[in-house]
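Here we start with a single chain on its own, the form predicted on its own, put down as structure tokens.
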Amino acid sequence: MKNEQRPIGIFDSGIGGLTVANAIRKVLPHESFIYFGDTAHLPYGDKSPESIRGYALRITRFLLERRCKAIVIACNTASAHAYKEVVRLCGSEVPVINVIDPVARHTAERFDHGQVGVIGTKGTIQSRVYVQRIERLNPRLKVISNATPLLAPMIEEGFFNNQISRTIIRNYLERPNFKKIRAIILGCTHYPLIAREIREITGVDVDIIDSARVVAGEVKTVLSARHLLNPSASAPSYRFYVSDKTAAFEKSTRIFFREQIKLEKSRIWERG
């Protein structure tokens, strides 16, 4: 298989990263990919940085064994704690794209001053990675962070676009420190699914930065620069692996990928 025809490797702590996979599919319709959801260890948001790095490196090896031409860390928490280690493992031949740096650059360039809000898991927010990277790129911007730990499990259970979800989202977004924000970054790959509800609460004056779309654009840019875009118009292939498979996960994939997909269980942790 030629280099450009090899698949893109994408991984997340669970199935939320399927929003990124779906965005990549739309932007790069000729590209194949292999997705790995570490459902045995979710959520990463309450795991130690050391554990997260260990999970990320093992999954990356799994994807490299399948000759993936690029690795996309479709998880904010893993991006915050394991990106450098994954880059070292992949070396110079296989590019690594995380979900934080492209969004930080996009935000720093889009807004010249003011306040920008970020919502995400406890792990992502406690790392202060968005604050540090955006404010370093643009010192005139102030980044306000709020952990929103109930949102990801709420979405996975199918509770969105209803009164329950609106109440929870409103409680988070109406905190006093978010009153003057110009934009809100969806700092978890689950959150694009509640973008409409967030818009209803924040109003049109607050921009919503969808990390899945931004990352998909970054993947296209990186592959193009490396001459790794697949020129073939043949039908792409998609494979979806999880480390723990349940009927609930199988059902939930339609929420994130917009269509039913087949999950394959990988015994990655049993191999050591």
Given for the second form:
Amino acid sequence: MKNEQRPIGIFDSGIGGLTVANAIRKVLPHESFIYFGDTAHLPYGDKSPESIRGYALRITRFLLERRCKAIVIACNTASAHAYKEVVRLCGSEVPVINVIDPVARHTAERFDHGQVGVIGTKGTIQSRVYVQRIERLNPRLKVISNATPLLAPMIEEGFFNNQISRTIIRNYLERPNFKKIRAIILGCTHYPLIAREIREITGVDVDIIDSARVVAGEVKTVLSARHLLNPSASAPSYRFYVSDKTAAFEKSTRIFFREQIKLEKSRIWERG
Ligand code: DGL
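Output block for the form predicted together with ligand DGL, input the form predicted on its own:
Below is the entire complex, every chain and molecule, led by the chain shown above.
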């Protein structure tokens, strides 16, 4: 297979990263990809940075063995803790795109000054990676972050657009330190699914930064710069692996990818 026809490798702690895969297929309709959801270790948001690095490296090896031409870390928590290690493993031939840097650049350029909010898992927020990256790029911006650990499991269970989800989201977003924000970054791959509910609470004056779209644009830019875009207009192929497969995961994929997909169980943890 020619270099440019190889698939893109995309991974996440679970199936939330399918929002990123979905955005990528919209922007790059001729690209094939292999998706890996580490459902056996979900959620990453509560795991130690060392554990997350170990998982991310093993999954990256799995994707490199399948000759992926680029790796997308479609998980904020893994991007926060394992990006450098994944880049080192991939070497100079295989570019790695994380979900934090493109969004940090986009935010720093789009807003001149003021306060920007970030919500994400405990792991992402405790790493302070959004705060450091954005404030370094634009010192006139102040980044306020709040961990919102109930949101990812709630969405994964298909629990949104109802009274209870609204109460939980409202509780998180109405924290006093978010009072003056002019934009909010959805710092978790699950959150695009509750963007509408967030909008209802924050109102139209607060911009919602949907990382899936920004990251998909970055994947296109990187592949193009490396001459890795697939020139052929043939139908792409998609494969979806998970490390633990349940009927509930398979059912939830429809919510994230906008169509029913077939999950394949991979035994990478069993082989060590
Ligand atoms: N996909 C993860 C992220 O974007 C959230 C879910 C988890 O905690 O594993 O951070």
